[in-house]
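The chain that follows stands alone, in the form predicted alone, written as structure tokens.
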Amino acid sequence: MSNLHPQLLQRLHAAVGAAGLVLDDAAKAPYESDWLRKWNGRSSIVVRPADTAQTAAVMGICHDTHTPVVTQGGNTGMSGGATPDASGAQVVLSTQRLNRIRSVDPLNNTLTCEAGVLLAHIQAAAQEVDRFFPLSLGSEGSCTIGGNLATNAGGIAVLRYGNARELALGLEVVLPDGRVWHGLRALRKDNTGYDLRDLFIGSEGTLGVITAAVLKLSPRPVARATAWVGARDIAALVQLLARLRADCGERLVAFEMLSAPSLALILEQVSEVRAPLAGEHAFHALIELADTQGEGLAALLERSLEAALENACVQDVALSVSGAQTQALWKIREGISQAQMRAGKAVKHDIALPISALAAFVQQADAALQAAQPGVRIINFGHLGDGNLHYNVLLPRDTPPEALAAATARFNRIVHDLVAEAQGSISAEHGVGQLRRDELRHYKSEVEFDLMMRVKQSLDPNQIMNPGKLI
């Protein structure tokens, strides 16, 4: 506790009581480092606040005290920006208590909720009111809603409904000196001033804790047609991504793609999972359209899709005709991220392009490091359907941890400096966290990385809120 302010624990004792402190080491370890284990840190104190005036309490005495708060919520991130330094000086504050569905509202399609709620409890909420909320990501029953929003959490809906930015209507907030902004408006217009919501949204909790949110839902889908692809190359994906949202409009849902090496580590290193085609293609892409009105959808997507083979766009085509079917396709998808863990170290690049671009920077991007590292394995996966690519690395599981480092740099600057010239971002939908810190400044432009420098120091003057994270 000799990093800490001597009146700090006293004070937070009082603000949110025993059952809202954690101080043993054991029962600490779980906030202290990431889900992958990629970045640890310490905290000599992790404050589990169980309501709005408590997160208040918490905040106001951090910037009494000029004590760095860490803002948690699942800690499912993966760009290393819920996690606390190794200086333990740092509180990790932890939302996992404020959990409560606070309304539902069908009429207006809304649901307001606090920022610990898991995105599967949210999901079902909906659903009880046979209402549709469409954030949906591999980690929905342990990531929360908070989390989602602190991160601008992207998904396989971006497509159709967007990233969680365009899911959220209004915030509560509680800012780094304990003033509550209660913005937890269910307006879809409100022309009073700046736009103070998405001032939060994606600012992975550098200027204030989100401590819940109006969110946006939609009609539930009563029927969905899913079917997968084999094409000769990213091009031919991308033509029929035109093609489909020409013929299917806001139907569309889905359009992740895989490359060979990404589907063939899957089935290697998958259980359960079998190859969806029987010919060999260099890219795959799984497909899902979805309606409040299921007469025709299956018969809509196989006519897309003939026209499709008819014109070469693609080279093959399995249609799913049951749900059992459906569940086998979308496991394969979900089976990469468990496949890349299993087969090696990854150095992850999650980035977004103009669809326009896409098949352009793939060429440049591989030809670029073979050449820097002959037979490297890129495993290129993604939702190709919003430009989001997860163009990774995939490296030996015993690469010795300075090889690594020294491959990340390089590979890294490769693959962005490619990104930027094609107008693109480097991060897409993980956040920026520690992993990207020190690339956006190279990124950015002066003038934005200064717009947003005295955003954060007006905001949050003692420079408390995830120091070390984003900016």
Given for the second form:
Number of protein chains: 2
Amino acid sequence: MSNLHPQLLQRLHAAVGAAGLVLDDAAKAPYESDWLRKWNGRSSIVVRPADTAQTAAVMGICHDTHTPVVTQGGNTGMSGGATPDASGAQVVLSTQRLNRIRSVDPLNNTLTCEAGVLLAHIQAAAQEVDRFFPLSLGSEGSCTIGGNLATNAGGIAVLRYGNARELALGLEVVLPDGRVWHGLRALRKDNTGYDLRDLFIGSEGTLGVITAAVLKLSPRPVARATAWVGARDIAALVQLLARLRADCGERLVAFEMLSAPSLALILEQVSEVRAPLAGEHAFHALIELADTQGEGLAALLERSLEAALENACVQDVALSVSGAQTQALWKIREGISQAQMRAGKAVKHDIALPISALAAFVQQADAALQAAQPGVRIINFGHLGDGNLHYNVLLPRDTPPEALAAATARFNRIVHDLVAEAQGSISAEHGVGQLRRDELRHYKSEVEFDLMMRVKQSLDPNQIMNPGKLI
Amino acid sequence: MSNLHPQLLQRLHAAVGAAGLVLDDAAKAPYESDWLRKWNGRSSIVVRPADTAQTAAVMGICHDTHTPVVTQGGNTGMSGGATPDASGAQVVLSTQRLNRIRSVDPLNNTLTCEAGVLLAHIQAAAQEVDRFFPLSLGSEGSCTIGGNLATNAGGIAVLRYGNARELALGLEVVLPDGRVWHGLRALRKDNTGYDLRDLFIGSEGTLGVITAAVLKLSPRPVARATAWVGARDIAALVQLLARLRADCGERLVAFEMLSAPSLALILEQVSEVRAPLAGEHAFHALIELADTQGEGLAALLERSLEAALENACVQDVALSVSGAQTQALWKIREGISQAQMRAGKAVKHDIALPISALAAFVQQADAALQAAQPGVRIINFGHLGDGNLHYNVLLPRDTPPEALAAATARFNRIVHDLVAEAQGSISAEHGVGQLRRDELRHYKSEVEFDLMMRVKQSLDPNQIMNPGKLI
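For comparison with the form predicted alone, produce the structure of the form predicted together with another copy of the chain.
After this comes the whole thing, all chains and molecules, with the earlier chain placed first.
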């Protein structure tokens, strides 16, 4: 601990007590690496404040002592944004004990909770009052709402409900100097100054510590209708998306795409899944409608897809006729992460494009990657309804680390150059963290980077909030 | 022009040409007062750049010469945010010539246009490609999208579609020093750094000049169902809102409230409107559903309202059975502004509260105002579905200016104190401008004001952007 301020530990102990400190090496280990063990660091002190006041005290001490702070929620991030560096000088501030749902207001359709509450617990609390909290991710059983907001998480219902950003009405934030911004407003309309809320959302712990949020609840859908379709190309799926939006409006909740190689990989690697369609199709989509009224919903989906079949927009359709079938279809889509992990090492891209640019992009990127490395295995899937592709390249399991790093740099440049050309985003929903920090610097315009630096400098002048991440 | 920089006019002339300058007193007059002639100022130079490059040149010159700039769109604001001060030293930058729709992308559901395009033109351009741009305000024929975004405008469809903020995906902004931030992204997901977009939205021209935006289009509703209900109190309407949301989900587009005195005032002052219900009701609501599917929509509304009648949640219901009836119902609601203007002088409040707090607030505020001035005429109406009330006090037409000012200060304090107590907003959708600047300072926490000042200082260090407004 030689590189820490001599009074730091003593002062933190006074602020949070023994129960709020993790100092033992074995106990600290889970906070020092991410869940994939891809990012590994070291922290001399992990501090777990019990409430907002303790969090403010911790930040006040870190401010005084110029101690860098890495805020960590469920530690389920994809980009290393919550892992300390190797120096040991960064304190990990865990929000795990900020785990209270403070209030639920069904008439106002809001839920107010602390940053460390698990996403699944929020979903359940909403359901208890016959409401719906639509944010939904693979890690919902272990990720926290604080992390979801800090990274502006996306997931499988963004098409209808928006990203985490669109689901938060207010925030409580402990600032880098230990003051508390009480912005926990439960209002649909509020034009009283600059939008500080959205500045903290998506800032990945580099501007302050989100300690609580007011979340927007939606009417609870009571019915859903699900289908699987096969199509000859992305352009056909984009046409289908337009038709479904026109026909079904806000009922359309999910439009998830899998390329044929992605589906084949899942069928090969994941047990108890079966091909949903008989023939061969270059692209597949899982489509779901949801509504507060069940009547006519399945018929509406059937009618819309039949018309798409007739004009050859899609090649084949399987409509789910039971809850078990629906579960089976989702199991295929959800199997892609496991399938990739089992089959090899994935060079991952988390990109977004205008939906109208997706088809041309995929053609170009496929060709460019094949030219760079003939036979390259492209695993292309994602949230087509949001223009968000996880356009990955799968390498053999035994690829050595240096070769993986070299391939990553090479494939990133090819894919991200094409994304930039198409006015897309190189980080759609997984955040920047450590993973994409250099890429961000490479692609961000000088003007935008300067604006971000000015904001950072104005809110965190001592640069103690999550150094080495995002900016 | 003695208080202006000696080379200012010459340099502006070189940048925008004679066509881009308004110098004649009579020609300048419309830019120096707001549409209600409530706010009156003076500007030695009105500059009307023709495009983004000219706007950047203008701002570069104003930066060099430390010239304050007031950006103005359609000049339809409610809070004096676009009117120069009396000094003559502030240049008015009009966006009127930035009036091109740059592109419409139906597959991506986006429209890209410049700041000076009229809201009604955007609505029409969306409709041309069978899409819907949902922002809708009384002034839509004369307000510009730049002004809508700068003030984060609300209106009558926020319940379903959100404020202007939720309808913008990307912005192009000329910064206070003349650089251009090219943030015109047409993406649903983009997590590549701080949310600069939402910092400029709602900042009322104090951080930069919005020159263009990418707007989000929605599926076009083809059917609507409309009803008028009478209820005994606000609490009953709030219960009805919850029921309608549960039954109808996102179909519910509008839930507009009028108190009995508001309705009486409209019936008295506006020609060709009739009482929609026979009996007496303390509160009224205009309710509208919209959907991409017409089948069953009217029946759904009828069923939901019948159930509300049965459990005495509402006292009476009138369902519209024709387009003409629907128009007539909306004409009542839209008549409130004219009715107030004709009947007297309104001390206006534009407040938002948690919906669950509305009933108690109205009781308290009514009582407090009656106690302060027995017989006071309260005109309470607004967007109940958003928790947004225009809770006004109507004074006689012949109230002298000094008495109006004194009454405004007194009523503001009573109403806004209660709003603050209920964690509400004193400026829900009309912006702060000059009108609520002192009130904002009065009610904003020190921490939040400091954060806002830091942001302002970091982006506009010379304080040339719209001084005297908002912050």
